[in-house]
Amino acid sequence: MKAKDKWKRGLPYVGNKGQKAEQIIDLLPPGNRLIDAFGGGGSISLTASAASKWNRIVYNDIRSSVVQLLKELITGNSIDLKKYVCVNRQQFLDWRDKRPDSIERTLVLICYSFGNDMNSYLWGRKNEELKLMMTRALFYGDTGTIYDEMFDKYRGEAGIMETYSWFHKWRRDRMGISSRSDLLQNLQNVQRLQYLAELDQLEQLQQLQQLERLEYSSRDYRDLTIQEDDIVYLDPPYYKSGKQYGGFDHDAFWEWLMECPAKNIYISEYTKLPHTEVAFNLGKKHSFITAGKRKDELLLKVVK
């Protein structure tokens, strides 16, 4: 992906359809509005800003911190990322045990949890001490060790986007690491943050006025207002996927899913469902942290 577009990859969250994006959105047919009913990261929705083939883009994600903090980064100034830069396991534990739902909750516990799970800490006791020695290394410069040259460069002035790209030159200059999976399991909180500034800084990007089509919504799937020339596209947890989603109700979904009233609806999954066809097979999605085979990711398309 190009820096330029990077934005569009939106908050590095679970599932985030980043990857897939563009396929899904080249894929989908154009109308008058997209309802993209399971947002969360954002991704298929800021990439749909980005393309004409809609008037509207409606973003929506029931948990509401989320919506809220992908709007602030667009459209607001009033998060200072460089806060949460250095977020050791027992800050997460308070963020996500202590305090109530916040944008800045959610920015901490996207950024510093395993696989965005938002529930577990992002490093294994052995090495999470060495991850936030260089992260306070990187923006600080205090911890009297060779990781402070990396500081040196800016001295803490530069944002995270500058930092994070010295951060990389540094690693393969100093420490002799140039491969892409090497530099990705050393500093994630930061790469995290990173996405985040990329979508803070885009009143500087032409795409902005793209943006004043997307519409921000956190409601339940079932009490979004559908029509019928509405394009829909849903990415619910995936049936039979072995995780638990706070106890997602499938049955419900396809009661809900065969009462809707659009005429195009399509369903990310890994498996085809009763009453769909397959619109195209989309491939695998890598991942530097999940080990075995991976399933080739659908997208189905709703027959009734």
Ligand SMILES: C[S@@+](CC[C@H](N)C(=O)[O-])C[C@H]1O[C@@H](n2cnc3c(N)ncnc32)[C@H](O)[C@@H]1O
Second form
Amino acid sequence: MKAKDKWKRGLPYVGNKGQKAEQIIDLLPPGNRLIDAFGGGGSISLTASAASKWNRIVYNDIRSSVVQLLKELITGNSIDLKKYVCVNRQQFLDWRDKRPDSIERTLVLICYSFGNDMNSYLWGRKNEELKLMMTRALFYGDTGTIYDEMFDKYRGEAGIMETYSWFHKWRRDRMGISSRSDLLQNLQNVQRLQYLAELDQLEQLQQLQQLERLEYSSRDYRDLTIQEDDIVYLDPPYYKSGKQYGGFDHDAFWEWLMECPAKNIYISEYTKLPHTEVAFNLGKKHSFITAGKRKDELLLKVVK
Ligand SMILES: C[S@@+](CC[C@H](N)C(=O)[O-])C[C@H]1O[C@@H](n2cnc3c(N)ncnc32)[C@H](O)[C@@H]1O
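Can you give me the structure for the form predicted in complex with the named molecule, which would complement the form predicted alone we have just seen?
Next comes the full complex, and the chain you just saw is listed first.
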């Protein structure tokens, strides 16, 4: 994916459709309005807003702080992402357990959790020390280690993306290490947010205009007003994986689905469900966490 399109992936949020979003958007029928009822990190809504298949796109998720975070990144400018490049385990746990829900709390929990599940800290204890030290050296130069040399190049004055690229270059030139794997996952996560925050730069203005078609909504999916001619895309907590989202009621979901007035309803799932046909098999999910037990991702169409 080209750098200029990376904003379309949205927030690094558990269950993010990631690379599959473009494919899904290509497969969904055009129409007046697309409803992304379980919008999560926003990859479907954002990719949809860049395509010209719908006049309006409703990005909805019950977690209002996730919706607010995405909205603030795109339309506001109150978040200084550099404040969040270095969050340790204790700070993460404080945010998670002691602070009320907010945009900042959501930002920290998304960027510093393992698998972006907003629950467990990103690194194990052994790794934590090294990764935070490298990040500190890069952005603050105050670790008393050889890594502080990296700070001299920008002295905290460049953006996160530029600084992180410099980190790889410095390691390659100075230490002879060229691997670019998920080394500082924290920075990769914050960088994802940065792509959204930078959409108001001149060369991205066209995308920003396209995003005016996006409507932000944080309701329970059952409270959405849906019309017959809406294209409805549903990516609910997966069947049998309800515990991740505090126990999703799949029976209630099915009842609602059967009553939903829209003619075109599509669902992302791993299992074919009753009253649906497989509209497309998107292949295996790419994720280091699900490695080993990967299933095919299906796009189901509801048939009533
Ligand atoms: C599998 S994730 C969606 C991921 C999304 N497609 C993406 O690309 O990031 C499921 C989402 O459903 C949301 N959700 C759970 N219960 C909901 C409800 N009753 N109404 C609306 N959204 C709900 C969760 O907060 C979660 O973000």
